[in-house]
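Only one chain is included here, represented as structure tokens and corresponding to the form predicted on its own.
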Amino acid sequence: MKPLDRILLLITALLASYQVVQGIAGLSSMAIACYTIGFGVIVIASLMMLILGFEVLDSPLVVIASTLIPLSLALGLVAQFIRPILIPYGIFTVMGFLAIVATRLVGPKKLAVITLAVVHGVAGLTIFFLPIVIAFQAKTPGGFAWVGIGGMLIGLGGLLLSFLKAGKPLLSRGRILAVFPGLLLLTTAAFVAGFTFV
């Protein structure tokens, strides 16, 4: 890991920590809890990579923990803006997380990748489209669409890592790891910027 990568990861951890401490006023306890978990995992993941290097990305436990980022952020958005579907979406989130845990620990690798792609895909699409649609409908200030941009970036990062772990990388491992710290920082910055408009 290059010194620049460590600097980018440190900035990412600080940004996510700021969001955890700052919080978002006036939301339901469910939405606040989900956002806190999402940004908290970003802090932990950034610090783990900073201290232990990129090798931590090969651990199944890190993959399982990092799944909490899109799942919790997506559930927080649903809790904040689409409460009528909160219960079914919450069930999907819990079942999806448990399926990822189960397929990572036992079962064929292909099933683990498919499960991860489906669960991450639904969560990623929620994070991408929902803030942009809400901002477009003027239910929030336009700047809230930055959360959707963050969703697109986190989805890109997740796809790169998923295909890498499946043995069919879209880019070489070296290139993926070279762009990952910057991509994580841009993702976190977009999320923090967007949530300032709530």
Second form
Amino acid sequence: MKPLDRILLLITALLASYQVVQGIAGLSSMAIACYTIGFGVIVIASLMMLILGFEVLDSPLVVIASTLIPLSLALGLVAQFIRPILIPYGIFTVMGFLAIVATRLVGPKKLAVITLAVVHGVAGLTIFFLPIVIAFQAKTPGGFAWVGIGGMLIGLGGLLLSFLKAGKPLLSRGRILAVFPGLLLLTTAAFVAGFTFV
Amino acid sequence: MPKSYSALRTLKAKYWPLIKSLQTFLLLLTGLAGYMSARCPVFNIGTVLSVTGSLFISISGSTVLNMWYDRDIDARMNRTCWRPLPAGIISPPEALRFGLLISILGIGWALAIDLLYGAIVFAGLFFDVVIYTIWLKRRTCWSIVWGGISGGMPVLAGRALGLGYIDWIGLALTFAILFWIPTHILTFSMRYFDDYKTAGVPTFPLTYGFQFTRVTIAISSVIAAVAMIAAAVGIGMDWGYLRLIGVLSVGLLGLAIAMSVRPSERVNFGLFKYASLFMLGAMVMIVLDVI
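Pass me the form predicted together with its partner chain as well; I've looked at the form predicted on its own already.
After this comes the whole thing, all chains and molecules, with the earlier chain placed first.
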């Protein structure tokens, strides 16, 4: 791992740590818990990559753990802005996560990829569209749309890694790893920037 | 002026490698965090500087005496044979004089600040040099317990200075350090197994094997994290910092489990680094929470 990658991962871990500590004033404990899980996974993932190197991405547990980022952030956004659908969305999130774990551990590879794509996709779309729509409706300051940008970036990162894991990489492994620390930093920065507007 | 500057540089080049600066600074940070955790007037710059100075000198003194006594072991190990004493850069009597001088200075300074604080700092030095290094290190692998206890003294001393007495939070912080230190020592004893074997130092891997050592590291890391969380709650740290300590603990637990279930050199060293980062982060958070 290059020194620059290490620096980018360290900044990412510090930014995500800042968000965990800062929390968001006035939110329900459900939303705070979801955001803590999402940013907490970013903190741990950055530190693990920093300490153990990119090889850590080869672990099957990484797919499962990294799924927690979009799922928990999406659930946090729903808890914060569209509470009426919190229970069904929460059930979808929990069931989706369990399905990802189950298919990763025992299911056929194709089913695992489809499950991941569906659950990840719904969460990714939620993170991308919901903040932009909320900001567009002026329910929050316009800067909150940055969370949507973060959602787009993490979706991109998730896609690159998922297809790499599925054996059909969109880019070469070397190229993905070259852009990954920067992409993770941009994603985290966009999330943190967006949440300062709430 | 340039002459004195050059003399200072020479002195630094000669003596600085004797104090294991990274370890000393981490222990110094724990002492400052312990002091600040008492939420006393931390911006009393005079006291903060005195704590910093007395702890830095005492810990350095303890390390120098440790290096002086272990120079024969260091000479037999590839990892440490470059140190100033085995490498012949400093003679043993010179190192002993330097170690005793700064130890007496540091303890004297600590006692002048506060008797209880000074007594705990002295206990740390005594446990490290006499009990751990001179008495037990060459006899039993369990000597690391005393290494851990001595490592926990700076944080206890700092908190006792802030409060004026020893409380359960200070003991929990000491416990956290006590259980963090084996992570450090045992990881090195596995990584440099042949070195320790050649030097004839009894270690956990030599006595009980690698798997037992790995499980010991995993368990002690988790206990260190639990003690740290208990102390953080007791201090009344802000919820945000508690959340972050919780998050970091999950990572530590994950690595501890990974090391026990699927052991490897990489995960082993990763846990050691992560545990150090965890302890550093927790101490920084205690300081930030007060500031």
